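Consider the single chain below, provided in C-alpha cells and representing the form predicted alone.
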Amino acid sequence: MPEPASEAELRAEILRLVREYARLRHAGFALPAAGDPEEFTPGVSPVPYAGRVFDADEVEAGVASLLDFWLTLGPEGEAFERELAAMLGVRNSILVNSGSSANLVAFSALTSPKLGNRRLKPGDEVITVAAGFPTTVAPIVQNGCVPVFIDNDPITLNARVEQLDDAYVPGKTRAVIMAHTLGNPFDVTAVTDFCRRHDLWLIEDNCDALGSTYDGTLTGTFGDLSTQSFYPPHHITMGEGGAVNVVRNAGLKLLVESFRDWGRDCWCPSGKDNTCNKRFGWQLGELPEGYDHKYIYTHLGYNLKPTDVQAAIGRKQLQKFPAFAAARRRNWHTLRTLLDPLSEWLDFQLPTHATAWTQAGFTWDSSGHRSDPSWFGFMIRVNPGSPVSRKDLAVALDEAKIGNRMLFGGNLVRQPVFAQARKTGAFPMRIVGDLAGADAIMNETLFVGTYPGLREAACEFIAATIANLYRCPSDAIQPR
C-alpha cells in the first residue's frame, strides 16, 4: 500500500485543486491584461461601478489561513500591518473591520486622557466638510465633539480650504477630518498649514484615496492619522477591512489599539501574554495592586478587528496595488477623453490644483503644488444649462445596466439625521456660509466607476450611452 500523505503533501494538493478551481469558477475577476478578449454585449453585460479584482492568488491564500485555523487576527494580520505600514511610509498601521470602524477608532483615540491637555473633550469644534460620507463625520458626533461645516468645491470635490479661517474660534476649534473625495487629494499645504498654525488634530479619511500623491508623497500620511477602507469598491478588498495609520507620533498606537480591543490597557497581541513583563505588576485606577493587565480598561472602547483570513487576502492585493492603481488612473483618462465632446452640458472632475483637462494632459494653477489622484470614480456634473437633468443620466444609465452612484450622502446636513438634529437640538453642529457647492454636488452630480476590472469597451459604452440620451451622434464619441 502505499505511504499515507504527509501533512506537507496534503496541505500542497489542497492548495493545488484550489487554484486549479479558482481559475475555473473565478477566471472573470482577475485583472484584465492587454491582449485579453473582451467579451462585452453593450446593454446585456452589466457596467458596475466597483467590484472584486482578484485571481487564484487570493483565493489560495484564504483557503491556506482557514487550514492554519487561526481565526482572529494573527500573523497574517500583522504581516498586513508591517506591508501596509512601509507601502505608505508611515510609522504603524492597525486593522479594524471597516473604513468606518477606522474613522471611529482613529478619532476616538485622540479623547484618551492620556494626551492631557491635548485630548478631544465633549463640546470641542472639529472642521470637517459638508458633501461626503457619513461615517467621516459621525465620530465626531458619537465622541460628543461639535461638527463644523464647512463648505466643497463642485468640481475638486473637496473642501474650499478658504473657509477654514472663517470655521475656526479660539478655545474651541481642536481638530480637522476630512476625507480625500473620490480619490483626489484635498488641498494639503492649505490643511496641513492652518492644522500647523492652530496646533490642530488632522485626520486623514483616506478610504477612498490609496496611491494619490500630493507633490509626490502618498496622502495618507499628511497628519496625525489616517485611515483606509478595503471593502469591495476601494482600491483593495479584504472583503470587510479597514486600517487606522499612526503617521508620526509612535505614542498613538497603543491608543489606537486600545479603542480597537474592548479599551484594554494591556498591549499585548492576541494569543500572547506578559509582552510588557509586568502582568501581575500594575496597580492602575482604584484596582488591588498586581490585578491581571490584560483586564485592566483605561478607555471605553470597541471590538473591532478583521480576521486573519481577511488579512491573508488582503497581502495578495497589496501585491498587486501598483497594477491596481494604474488602471484606476488610465480608465479615469479614457473616459474624459471621451466624454469631451459633451463638456458643453457636463463638468467633469479636476485634480486639486488643476485648472483644466486637456488631451495633453492638465494645466495647473501657478501656487507650484500637483495633486495626481487614484481616482476611486468618474464624477460627472450635469450643470446648470444641460438639457438632461441628473436624475435623467442615472436612470439612462441605470437602464444600460451601468453602474452610478450619487457622491454618497451628498450634502449631509441635509440627511434625516441631521436636518433633525437641527430642528431638535440632539446633537449641535455649525455651519459655515450656504453650502451652495455641498448642494449642487447633491443636485448635480453623480459618479461611474474607474476600477480595475473596467475594459475600454465598458468605458466605450459608458460613453456612447451618454451621448446617445443628449442625442448626439454616436460617432462623436470616438476610442483612443
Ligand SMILES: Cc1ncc(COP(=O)(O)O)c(C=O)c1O
Contents of the next structure:
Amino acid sequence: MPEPASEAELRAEILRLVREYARLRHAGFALPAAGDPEEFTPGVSPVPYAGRVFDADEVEAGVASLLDFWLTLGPEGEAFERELAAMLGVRNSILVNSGSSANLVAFSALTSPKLGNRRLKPGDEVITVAAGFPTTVAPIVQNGCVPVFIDNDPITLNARVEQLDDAYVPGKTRAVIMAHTLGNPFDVTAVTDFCRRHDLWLIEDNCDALGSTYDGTLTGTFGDLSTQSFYPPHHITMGEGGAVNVVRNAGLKLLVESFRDWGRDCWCPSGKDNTCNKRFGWQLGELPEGYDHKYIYTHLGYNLKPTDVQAAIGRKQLQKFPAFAAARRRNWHTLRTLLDPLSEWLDFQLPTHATAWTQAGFTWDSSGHRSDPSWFGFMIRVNPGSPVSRKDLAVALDEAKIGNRMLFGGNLVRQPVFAQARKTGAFPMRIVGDLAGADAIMNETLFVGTYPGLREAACEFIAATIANLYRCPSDAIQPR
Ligand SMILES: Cc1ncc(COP(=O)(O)O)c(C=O)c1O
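Swap state to the form predicted together with the ligand from the form predicted alone:
Full complex below, order starting with the chain above.
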C-alpha cells in the first residue's frame, strides 16, 4: 500500500491542478500581452465595456483560501488592507463588500459622536455633484443630511467647482463628497482649498479612479476619507468588494471599522479577543462594569465585510494593477486617436485642467496643474450639430455587440427617487443653478470600454462602427 499523501502534498497537488484547469477554462480572461494572437471577428466577437481580467493566479489564490476555510475576513483581508494602503500611500485601508458600502461606511463614520462638534448631524448640508452614481449621494440622505447638488462640466464630467461658493451656506455646509468621474480627477486644488477654507470634511469617491493622479499624486489621498469599488468593471476586482481609505487622521480608522462591524466599540479583528487588554474592564453607556467589550455598541452600525476568499483574489489583482492601469491609458489613447476624424460631431472627455487633445498629448490651462486619469471608460458626447443622435449611436454599437453605457444615473435629481422626493418632500435636497451640464451628460453622452482585456482590433472596430454611422470614408479611420 502506498503511504497516504500528507496534507501539504495534497494541497500542492490540488493547487497544481487548479492552475492547470484555470489555464484551460479561463484562457480568454488573461491580460493580453503584445504579440499574443488576437482572435477577433468584427460584429461577432463581443466587445464588452468592461470585465474581469485574471488568470490562474487569482483562481489558485481563491481556492487556496477556501482550502484554509477561514471564510470571514482574516489573514488575506489584513494583508490586502496593508498592501492597498501601502500602494496608495494612505494611513489605512479598510475592506468592505462594495463601493456603495464604502461610501455608506465612510459617510456614517463622520456622524460618530466621538468626533464631538465636528460630527455630521441630521440636517447638515453636504455638497455633491448631480451627474454620477447614485450611491455616492445616497449615504447623505441615509444619514439624515441634505444633499446639495452642483453641476458637472459635460467635458471633464467633473464638478463645476466655480459653483462651490454658491452652494456654501455658513453654519450649514459641513462636508463634500464627490467622485473622480470615469477616472478623471476632479479639480483637487479648488475642492481641497474650499474644504480647508470652510473646515469641511472631504470624502473622495475614488471607486472609478484607482491609479489616477493629480499633480503626480494618486487620487484617493487628498480627502479625509476615500473609497474604492472592486466590482468586476473596476480597475481591480474581487467579485464584490470595496474599501474605505483613511488618508491621514488615524482616529477615523476605528470609526470606519465600527460602522462596518455592527457598530461595535471593540476593535479586535476576527478570531482575536482582548486586543485592548481590558475586555472585561469597560463601563460604557448604562451597561454594568465589566460587560464584555466584544458586545458593546457605540454606533448604529452594519455588517459590511467581504470574505477572506475575496481578499485573496484581490491581492493577486493588486499585483497586476500597474499593468492594468497602463492598458487602460493605452486603450483610451488608441480610441481617442482613431476617433479624432469624427471631432466635428463628437466631443471626448478631457482630463481636468486640459484644454485640448492633440496627437502629441494634451494642452493645459494656465493653472499649472495636471491630471492623469486611469480611465474607467471612454466618454463620447454627441454634440448638438451631429446628424446622429446619442440613441442612434447606442443602438448601432449595441447591434455591433459593442458594450456601451450611459454615465450611470445621468442627472440624479431626475431619477424617480429624487424626482419624487422633490415633489413629496420625502427628504430635503438643494439644487444649485440649472444643472445644464448634468442634463447634457444625461442626454448626449455614453461611454465605451478601456478595460485591460480590450485589444487593438476591438478598438479599431469600435471606431469603424462609429465612423460608418457618419458614413465617414473608411480610410479616414486609420489603424495606428
Ligand atoms: C463613482 C462610483 N461610486 C460608487 C460605486 C458603487 O460601487 P459598487 O458597485 O461596488 O457598489 C460605483 C459603481 O460603479 C461608482 O461608479
